[in-house]
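Only one chain comes next, encoded as structure tokens, the form predicted alone.
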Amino acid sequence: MIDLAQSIVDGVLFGTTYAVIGIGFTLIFGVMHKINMSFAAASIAGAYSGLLVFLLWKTAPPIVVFATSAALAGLIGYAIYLLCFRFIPIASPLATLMSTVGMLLLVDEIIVHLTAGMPLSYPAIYDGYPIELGQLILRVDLLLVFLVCLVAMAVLLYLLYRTRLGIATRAVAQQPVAAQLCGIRLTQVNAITFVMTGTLGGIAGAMIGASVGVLSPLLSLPLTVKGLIVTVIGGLGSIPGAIVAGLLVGAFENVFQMWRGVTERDMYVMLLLFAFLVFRPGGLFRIAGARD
């Protein structure tokens, strides 16, 4: 039973970052529409660009490293806007699928020629010691891994339901010919999401580098897989529900991890999709349909 506990705990922190990357494809589709499969990927690469400052100044604070990860992962998910949705027709849904597809391999393909395909250390978040409760032990990176995640999906939230920003935001998700008759600019607040979903990206990123300390080119795929699954557990569109669903996703990832050992880890996360898909396809937070 501690073993048990001890996996649903550790689970639970690190699953932060989970529904870190399911908020960005979730607010992406509930903004556009739109899968961007290449998010998770960009999220790997604003990470690798943080620790590009930490190889050229050694004695970089970790959390200078940590806000250039988040900072170029806006700046490269302003970019993927550009390349993969700004200028292909909203008609051609397949269109945008498909170059975001393209951009997941370029990215990764230029991750792995830059680092040789060789995982790379990354700066701890904390080098201590953890906390002990009895027979419970909790690591304090990944506590802190869980807080800075926390913040950010704060943030985000503050920023969606209490800015102007944010009213824009989900008058365009609503109508957005509505939207656009009211002065909103559908462009502006595009580009918008995407830069601030690529720098909650960058936050995942980096603290997923922080909690394992290595980076690996081979990250982009899993993470993309479990971000989807994260945004269709949560249902698409449902914020709320990709927070939850990440915590989720976490937490079972880790119990899956100690019974079958972490060769078949994935494949139980695949069963607990399917499950999902089968008794409550519309996930945990289904949204309620609405006439236009």
Given for the second form:
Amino acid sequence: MIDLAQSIVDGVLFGTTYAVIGIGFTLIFGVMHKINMSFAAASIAGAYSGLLVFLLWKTAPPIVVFATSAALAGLIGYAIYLLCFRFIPIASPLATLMSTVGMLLLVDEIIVHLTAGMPLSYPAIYDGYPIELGQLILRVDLLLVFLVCLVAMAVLLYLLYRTRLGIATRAVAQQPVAAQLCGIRLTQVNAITFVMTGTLGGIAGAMIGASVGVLSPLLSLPLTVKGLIVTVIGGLGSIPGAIVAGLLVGAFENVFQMWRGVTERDMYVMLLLFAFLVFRPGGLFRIAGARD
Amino acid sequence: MDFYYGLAQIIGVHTLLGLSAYMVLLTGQVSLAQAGFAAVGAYVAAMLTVLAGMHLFPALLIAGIAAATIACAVGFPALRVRGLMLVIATLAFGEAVRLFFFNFDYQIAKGEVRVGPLGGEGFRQIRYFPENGWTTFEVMLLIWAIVAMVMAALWWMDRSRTGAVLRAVGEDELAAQSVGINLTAVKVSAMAAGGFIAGLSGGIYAHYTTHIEHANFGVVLATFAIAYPILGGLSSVFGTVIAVVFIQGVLIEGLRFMGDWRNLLFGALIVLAMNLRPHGLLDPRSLAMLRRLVGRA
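Having seen the form predicted alone, I'd like the form predicted in complex with the partner chain now, please.
So here's everything in the complex, that chain up top.
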């Protein structure tokens, strides 16, 4: 029983990183009605680029690395917008799907090329003793990851719902033509969305690096799959859905990892996704009258 | 010379895979499950010839039907969702199949060696072609005969009423529904037909490589499968073939001298191609131009 509780707690804490990746997918989908397959890879690339700090400043504290990761990931997000979305006609969703898949391969290969395919160690967010709560052990680093991700999400929600920029973003998401008639510049808002989600992805990538301890280009494909699953289970385009689904998937996979081992774990996550598709295709937080 | 036959075999198998995705894409759905269907076909065909000692042709047929059945079963729940949700659902299904074969053990003793799929180590010793004395050239001929048959069937279908129905669903579901087309029936049949072709390609693949494992059928292969028809353009089956030759022949084999840089260039070229030709290499306009040229000649 205590094992079960322990693995659920660990899973939920790690699930926040899935949630953040899911938010990135969902937000870009919400604004552009397109999916950015390269998002998770770009997040990992952002985390990698944070390590560049060590070239200039050998003893940089972890927080500087994380901040650099976030900032550079924002830049990568902008680059992806320019290369994969800006110049491709809005009416051909297949073309942007393919271009972002190409981008996913490209980003992965750039990482492999620059690091010679070796995993790099990433600074931990905390390296003290874990907290013991009765029989439960809480890993403090995961807890801090959880907090950082929560703060990042809160900032994002604030930006979206309390600022003029957020109003513009949501207007573009709801009705691009009407938004344009109100004097909102589509390309600018889209670009800003990509920078915002890129930054968020950079934070998620840094947190994943911090909690796993190493960064490897092998992380990006599984993370893409998990992030997309989270997006579907939460309801495509729904931010609260992505958060809840991220935590749910994190807990679910950790429980099955305990029961059935690491090789079978992901199979059950896929089954969970299929259960959702059959019984609740709109996801947990279906948006009323959502368009395809 | 055997090298070129081998290359032709790879191109043939990938063409089949691309055509299976083409079939599904005609109805406007993006399926990332084609690698999963190919995996089903590969394992079923290999188990039939190796473990049950069956002849290759019935084994391939059964493999195709098995993959088609599974595609049909996946089609029903997955088709309740549309567009991008389907991309994700099929991606997850493909991964689930791969993970299934990663955990799948079924070995029997045959002579002195134990044969059959063995989890992460994969399925070794699929020696139908060497045991029956097929040369590389004959295998290549067989593969391309199958490719030609599938292409002819698809080309003919495209010019028939069925093709019009499929394309109608792909262009505008609402309009198609309002002229009395049963969307679910059309989409599930397209999915099943695509599954059959993918199963065939998997079955052949298993026999010419003689060793398959779960890692062969990952997301990358699924991406390749839809990349061919999208890159080639959906106006004609020949677009897919052109894209396969372009990717497998030119990008992967032709650029081998570039070493590591080749992989970098690969992603970049896809991005570039999509920016320059969003409707595929062989888009409707260039196809119309070709038709005019051929018509005049």
